[in-house]
Amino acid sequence: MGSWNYSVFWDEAINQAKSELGDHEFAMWFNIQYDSSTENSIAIRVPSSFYRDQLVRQYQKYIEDKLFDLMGKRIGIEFIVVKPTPVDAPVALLASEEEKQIHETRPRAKDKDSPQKDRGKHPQLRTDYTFENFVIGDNNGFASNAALAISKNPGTSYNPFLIYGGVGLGKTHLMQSIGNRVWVESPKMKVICITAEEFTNEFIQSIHDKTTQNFKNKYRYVDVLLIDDIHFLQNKLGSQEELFHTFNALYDGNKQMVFTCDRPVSELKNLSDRLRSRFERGLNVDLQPPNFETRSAILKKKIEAGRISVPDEVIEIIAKNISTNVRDLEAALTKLIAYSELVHKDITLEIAQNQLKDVFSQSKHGNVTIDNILRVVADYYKLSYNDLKGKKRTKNIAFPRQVAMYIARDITEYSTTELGFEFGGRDHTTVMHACQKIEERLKLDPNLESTIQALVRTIKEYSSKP
């Protein structure tokens, strides 16, 4: 096996592909380093499972092909996961104090089966973000039926699983309802939630306190770690990097991995591309405004568990005129619910129209359409609701349409993937282009940006009327 060097081979096949491929893709995947070889193989060491997986489905072809080139016959390449020994890994394993207090103090599950009372409140999962409590309909299904199955056989698929969408749509909720599923049936796993701001803080302090190292250990040793709103992420690079090098310890574990952010990943700016392809690496999912009849649900949801009286003419006029989040409808609940306690009177229509009257205006004004923000651009620009969703691309019907979307993209809690959708079919990333575009030309013309602030509040009051 010895007498087979193919080391000068290899290094030439790596230098055209350094040329060919260019400095920032290299780069980023091309972490590697020749070991040894056979007389029809080489092997080549890379520094985790994932680099591995994504040099075989991405380059391993484009190597072999180098290599076939350079020597005349056919090489095949084999990768070796080699971890990185150093100081990152614990002498012991051992855990922080925080943690140790965490997972120390608490009483042991009996078995897999035992009831949640035996193993205790986790400390950092609310106990009302359940399963049993997420209300599931069109806008959310499939997100809840990939989180259930992850509860189940957490790091065996949908590996990290990513959930985004607009405040007040549950992303919360189901990422903690994973984590108290795994927390009750599975009690030999450790489970730690957390928000990115809160990892970013814990990490500075770390090196304040030059604990680094009690702190590495923490997060690359868990089973299931929760972290939300990813994009607080956003500039925060050596917080980046720390995530980085945790993802790939959990990832190389078939540890779960479970993040939730405002937008999808392709949108947050200021972040580091090696940590973007990790976050797309799984199954992203978007959550999105729930309809009437889930609306309607998750408020009689609400009211059973609270126990109070509404009666379903009321459930049907909150239903109807929040549309905009589960948050804004459990508020406007709440008041309701608040008032009737406070003055000792039983809930009514008649009462909710006066108590949520502000309420229901301002969800009005804000529960923005995209047909109200096509038909008033096109009327302010001359052209047609069809010319603006069509696929002309002419510049006098290109450029409203373009407005459009970086209004639509401004003020509605879509997504670029539901703009493009609404907008006749198109593709995520012509909205996203649209909304650059509008944004460069904002700077060198004053005067769009006054037109744009009068197409808006066109638009509020257009979509404010009954």
Ligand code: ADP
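So that the term is clear: the rigid core is the largest set of C-alpha atoms that superpose within 1.5 Å between two forms. Computed from a predicted model, the values in this text were never measured in an experiment. Positions refer to the first chain, counted from 1. What changes on going to the form predicted together with the ligand:
- With the core held fixed, Lys395 shows a CA shift of 2 Å or greater between these two forms.
- Tyr385 shows a C-alpha shift of 2 Å or greater between these two forms [criterion: core-superposed Cα displacement of 2 Å].
- Remark: with the core as the superposition reference, the CA shift of Ile136 between these two forms stays below 2 Å.
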Second form
Amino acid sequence: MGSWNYSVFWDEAINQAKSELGDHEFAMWFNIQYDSSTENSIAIRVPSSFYRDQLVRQYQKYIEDKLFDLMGKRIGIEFIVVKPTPVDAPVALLASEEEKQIHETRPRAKDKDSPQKDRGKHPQLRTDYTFENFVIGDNNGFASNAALAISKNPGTSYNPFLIYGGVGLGKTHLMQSIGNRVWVESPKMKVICITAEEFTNEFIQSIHDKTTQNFKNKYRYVDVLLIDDIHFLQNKLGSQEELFHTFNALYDGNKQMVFTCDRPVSELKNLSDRLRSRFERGLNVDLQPPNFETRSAILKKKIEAGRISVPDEVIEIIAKNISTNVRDLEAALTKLIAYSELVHKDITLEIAQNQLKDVFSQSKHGNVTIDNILRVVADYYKLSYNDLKGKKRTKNIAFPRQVAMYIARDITEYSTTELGFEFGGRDHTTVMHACQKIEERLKLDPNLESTIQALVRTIKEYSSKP
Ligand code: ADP
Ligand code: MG
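Now that we've seen the form predicted alone, could you pull up the form predicted together with the ligand?
The next block holds the full complex; its first chain is the one shown before.
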């Protein structure tokens, strides 16, 4: 065995992470220590299995990419769960002695009978995005049944299958569940899962490297092709063209395609008609925000997976207060569990109320700011932010400004007085007048309604980015 010591690279990667993530996030999640290196991996000590799971989900790829940048080669991270002594580490451990073993971050096989053993983990699929971990509820029953059917007989029933809906509603999870199921059940099938952005980048790179033929071969000879977030293809004409040909090759060969998109295909802009019509073939289904029962069931499932006990009344207030998106729901639970670990206390209703106060109020108001509204609306009407805030009253500016006011009134909690102020120091009657105008126009012009809906979606999306 050679002796390897990558601690210098590790320290540098961690320093970079610290400055990028900020002190708070860093302190919360990087209570970890370098342990040792082998030729292709670094072992890290973490204080609990919960901690490890969070790191794997949220930061593993991030750190590995950093190491790759620093070292020029791919280094894996292995986590060693080590129960800290109370003196030198403040973080409590959830689980017992059994945790004190080395865990590989990428389990080779879930259980010994599973065919997955032969194939290992799929390099692009998350192991936790499975049907087993997906709660079927009021909002996704049809989509999940279709997904299940597809994974049984890829390429034969619904092709392509396209899942659309707002952020954090489970599109990626459901799509990858299909991939994972096929991967395990049909060992001969080739599965590729990428985002539309990666597809685009790889395509551009292949042109640059003069390897487009390899690129084409790679994507035209798969059994299941999963492409996430195809709204990214808007305006990317070259990639659209390439995907169009890929699509045809796969479609003719009865190979399954699954896409996700943040809106109905009909609302995508700058997309070639022929690709649009391909996407709309097969089956398009939408995911809606889950109702209270489904939200509670999702929380329970996550808790089940993590061996932490959370009282029902706590589940209830989280499910009640966070209603728009599953990702936020999970984040609230994670925050609570992390807190309870840090302070060695069981989760109670009181702790939950205190710790999640901000999360709850933010969820009500959304992160939507007037600034975001102005930016998105200005962008859509090809104006500048200052045009909308400014004094000019020419028609081409006045109307978009009214639209922005109407949206702000609709989706934020601001009063008309506050809104007037935010919109360049106008009077509250101006805001009321704007809202009336738009309401009148909505009655006459059905297109305006869908424009406004699309704008609202974009604003929410834009505002939910960190
Ligand atoms: P999207 O791709 O629509 O933005 P994701 O698939 O990334 O959303 O889902 C966000 C988070 O919510 C993921 O962690 C996912 O596991 C979880 N999630 C969404 N829907 C469900 C569900 N029905 N059951 C369990 N977890 C879910
Ligand atoms: Mg997604």
